[in-house]
Every structure is written in structure tokens, then in C-alpha cells.
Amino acid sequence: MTTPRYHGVEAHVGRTPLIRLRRLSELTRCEILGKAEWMNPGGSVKDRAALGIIADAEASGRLRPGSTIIEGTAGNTGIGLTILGHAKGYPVVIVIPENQSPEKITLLRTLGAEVRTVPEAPYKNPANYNRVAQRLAEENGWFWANQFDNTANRQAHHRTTGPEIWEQTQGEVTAFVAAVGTGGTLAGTTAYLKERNPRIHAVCADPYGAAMWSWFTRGNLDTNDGDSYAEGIGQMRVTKNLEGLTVDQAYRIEDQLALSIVYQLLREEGLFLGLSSGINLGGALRLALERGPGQTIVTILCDSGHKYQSKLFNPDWLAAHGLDPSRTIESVLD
């Protein structure tokens, strides 16, 4: 039996290629790069646990044709298993919280999903999207993906995410940073990148209001020092996927460093980013300010700035919310 040459959407998942952000890295005179996560069949870094999730519960009689999936998601990886879960030909069913972007709703919708859109609550609470997710599974008998927990999401960067940036970096990759959502992306692709270099350094960069820079700086959970606009990171609890995750740096992104970072990338590199890119990109560029020159720096470029048309890139809500496009990197900096 021949190998097909040609594949589904399916396998169009990763690889995907690492960018210099040329401003950031004149600034701070090191290499400051980016995966292109966007290019990414779903649009953003959420398809590789959407199919690292799926391909394991395949693989262990979980997920049978016929299945239906369901998970509760701030939207990204809501749309990267609507896509995948498609392809392989399972129904999806979202939950998601009403307070996200109205263009990340419209498109699961659009996409084919059966959304079902709850009030923003904290983990604890039985009201909270992925609790409403798991009940409704245990209702319904559906596969629940349960991202957060899943360690089949650390396994999918462990097995992709790192080896790509080893390869294409030439294993001249000094430090890696992220934000935590799950933490999947930061765990997983830590793993790889500390098995082949124990020296590399691994970097949380922590909105404002979330609880990972706590735990990793402190040993601790207690965090109250405001909040962030970024759509999809800012974890207050230590998932399965962080279990165990030691980290060498964590930073806190003020929202408007990211935001300026995200609009001068914009109109100086051509690319198009949201905020949690820019949370990502604002721990690199501290990184690199802090331990100076020659490094080669790795962060992720979740996904692009469509879905957030209707805030981040709105003159209204921006200075409903204090924020200032027009502000440089340099006068936040300082």
C-alpha cells in the first residue's frame, strides 16, 4: 500500500515558521523570534492541543465515530477542535464565557459549532464554563477535551512545539517564553527544550490579575494586583498541564506594553497580533533588557488580531479602557 501524498486538514497542524521581530530585537541587540502560530489551520497555537487531545482520546477508545465533543474555552481552542473534530467527523459543542470577543462567537458559530455562551465565573463556581462543559458531558455521554487538565495538551507541544523551535533555531535557542493559559505551551515545550539544553532559559510572561507569576516567583496562589484585557491566558489555579513545571524567570505584562508592542508591529513589520502575542513579546523584551545582549529568544505568536477587531483594534474601547495605541515601547519602558 502506497503513502498518500496528499493530506486533510488534519495534518496541516504545526511546523509553523519562526518569525524575527526585527523591532524588538534592534532594540534589545538579541534575537527576538516568533512561532507564526496563526498559520496554524484554526488560526492560532490552540490547534495543536485540539489535536494532540483528539488523537489521544482516539488512540484510547475515549472519542469513537459517532462521538461528540465538548469543551468549555475562552474560543481559540473551541475553534481549533470545531475544525479538527470536523475533519475527523465529530460534532462539537462549545461553552464559552459572554465576555469574549463577539468575533470569536460568531465565528465558532459560523464554523459549525453548537455554542452555548455562560456568565463569567471563577473556577470553583459550578457556573464556571468548564464546569457547565464537564456537567454536560457527564448529561450527555460526551468526550469533555478538558484542555486544562488533559495532559495530552503538554504532550502535543512536548512532541512538536519544542523540536520545532530546536530545529529551526539550530539549537541556538537560549530562552523561552510564554504566558499560561492552560499551560500546556510553556510545559510542554519547557520539557522538550530542557532535555536537549539544560541551560535554556524558561519564561513565564503573566498578565496582570492572573496568579502564575505568584505561584512561580512566591510558592503561592495569592495574587490581587489588577487585571488584563488579553483574551485566553491568566490562569489563578496549578492545571495537570503545569504539574511539576519549574520555571527560571516569570514577569508581569502590563496590558498597555503589550498593546504598544502589538501596534508598532503592526505598523512597522506587517503583522497582525492579539494581546496574549503581545503579553508573550512583552516577556521577551524584559528578558532580553534584563540579562543583555546575543541571546536568541523564543516566544509564541498565539494568533492574529481578527477576532479582536471589535476591542483591541477599536479607538473606542481602548480609551474607554485607558489604553493608547499611539504610546512607543520605549515610553512604557520607561
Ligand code: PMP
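Think of the rigid core as the biggest set of C-alphas that the two forms share within 1.5 Å after superposition. Numbering follows the first chain given and starts at 1. Values in this document were obtained by computation on a predicted structure and should not be read as measured data. What changes on going to the form predicted in complex with the named molecule:
After superposing the rigid core, the C-alpha of residue 99 moves by 2 Å or more between the two forms. Relative to the superposed core, residue 116 undergoes a C-alpha shift of no less than 2 Å between the two forms.
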Given for the second form:
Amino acid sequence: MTTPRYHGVEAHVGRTPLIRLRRLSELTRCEILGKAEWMNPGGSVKDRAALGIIADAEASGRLRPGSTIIEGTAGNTGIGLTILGHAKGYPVVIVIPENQSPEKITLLRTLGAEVRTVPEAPYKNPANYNRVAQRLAEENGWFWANQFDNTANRQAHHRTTGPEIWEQTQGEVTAFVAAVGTGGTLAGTTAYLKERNPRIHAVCADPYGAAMWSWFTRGNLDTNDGDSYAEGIGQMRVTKNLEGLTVDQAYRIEDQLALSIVYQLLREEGLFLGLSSGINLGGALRLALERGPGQTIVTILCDSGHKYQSKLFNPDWLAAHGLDPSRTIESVLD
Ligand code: PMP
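Cool, the form predicted on its own is there; where's the form predicted in complex with the named molecule?
Let us now look at the entire complex, which starts with that chain.
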């Protein structure tokens, strides 16, 4: 049989463009570059992890034809697992806390996932949505994707995101910056880039209200004060995907800086992004200013602004939450 020339959507995850962010680059006299992850089929960086987790489970025999995939997730991983699971013939069940926005629940149902809502409960409590997903998997013989502690997640970034960045910059990359949700993107990409060149700087950009800055700079999870409206990031524990990872630098990024960057890109560069992309770019900007001109800094443009229209791009919501889209990047930095 000849190798097929054309492929379905599952073959078109990754290989995203690397986009020059003009204003940030000019401001710092660095090259600040973003991987356009919203261009993935499910619209986010999480398609890479979803596909990697599915492929790994197929290879190990944990996922067989007709099996069901289950995951506890409120966001992009659920979207990625649903579209890629369906493209490969697996039904998908998503368990999500009932306090999540109705748009997300409706979206997952529209995509064809079976969505089960559960009351909000902390991780320690067996009623927590992730623990429910694990229990349902055990009871029904389903495959639990377990994105936080399944290291097929970070391996997907080691296999794809890292090599793409290395090739797209022809080895010129000097730093990689990412925020942490599961930690798969930061850990997997960093591991690959450091194998190619150990001098590449690995940088965590952490939102307020998370503990990763404290973890990377002090070795404890104590500092997690403040708050952030960025969705999909903001980790309080060392997941299996983060185990063994050290970074060269970590920054705490204020939502206002991330928002000012997101709005500047929208108004002047034709890019419509979510707030976690702004947090990543805030980290890239701080690194560029701290280490000076001449660096080639790569980060992740995780998803597009569409899902956040009623919040980040709604003037009433912004005003009610003390965020000002008219503030310039320079004024926030001062
Ligand atoms: N940004 C967004 C919008 C996300 O949904 C996620 C994943 N939860 C991340 C960033 C962080 O990616 P990772 O899980 O690989 O740390």
C-alpha cells in the first residue's frame, strides 16, 4: 500500500508559524517571537498535549478502538481531546465544575463531548472534578487523560514544540518563556532546547495567585498571593509534568501588563489573543529589558481572544475588574 498523501485533522496539529511581535521587538531591540498556537485545529496549544496523550495511550494499549476518553477540564484540553478524539473515533466525556462559564459548557456540548458538571470542590476532596474523572474511568474502564500528571503531555512538547522553535530560529533562539498550567509546555520545550544548547535561558512567567514563581526562585510554594483573570494557567503544586524542571529565571506578571500587551497587539499588529499569551509576552518583555538587546526570545501565543469576548474584550467587565485597556505598555512598566 502506498503512503497516503493527504491526512485528516489529527495530522495537522503543530507546525505553527513563528510570528515577530514588532512593537515589543523594537522597544527592546531584541527579536521577540510568538508561536501561533491558536492556529491549531482546536484553537490552542493544548491540541499538542491532547494528541500526544491519545497517541501514547494507543501505543501502550490503554486506548483501544471503541474506548472512551475522559478528562476533568474546563478549557482548551477538553476542546482538543474532543475534536481529536472524535477524529480518531473515540467518544469523549468531560467532567467540569458547575461554576465554569456557560459558554464553555455549551461549547464542549456543541463539539459533541458528553459533559458532566459537578459541584466545585478542592483537590483533596473526592468530589473534585479531576478525582471524579479518575473514579469514572476506573468504574467504566475508560481512559483518563490526566493531563497534569501524565508525562505524555510534556513529551509532546519535547517532540514537537521544541524542535519547531529550534528549526524556525535556525538555532538562534536565546530564551524560551512560558506560563504554567500543567507545565507540559514549559518543561517539554525547555528540555528539548537545552539538549540542543544548554545556554538557552528557560523562563517561567507566572500570573499572580499562583505558586510557580515561588517554586522556581525559592523552592517552596509559599508565595501565591494576589489574583489573575488569566485562564488555563496559575498552578499551585508541582505536577508530574513539572518534576525535575529547573528554570533560569521566573517573573510574576501583573494582569494589567498582560492586558496592555494584548490590546497593543490587537490594535497595531492584527493579533487577537487571550490573557495567558499576554502573561507570556510580559515575561518575554521583562527578560528582554533585564538582559538587554540582541536576544532572540520565543514564547507561546496560547489561544485566541474569541473565548474571552465577554470578559477581556468587554469594556464593562474590564472597568468592573479594575483593568484599563487604554494604558500603554510603557506606562505599566514605569
Ligand atoms: N494558556 C492557556 C489558554 C491554556 O489553556 C493552557 C493550558 N491549560 C496554558 C496556557 C498552559 O499550558 P500548559 O498546560 O502546557 O502549562
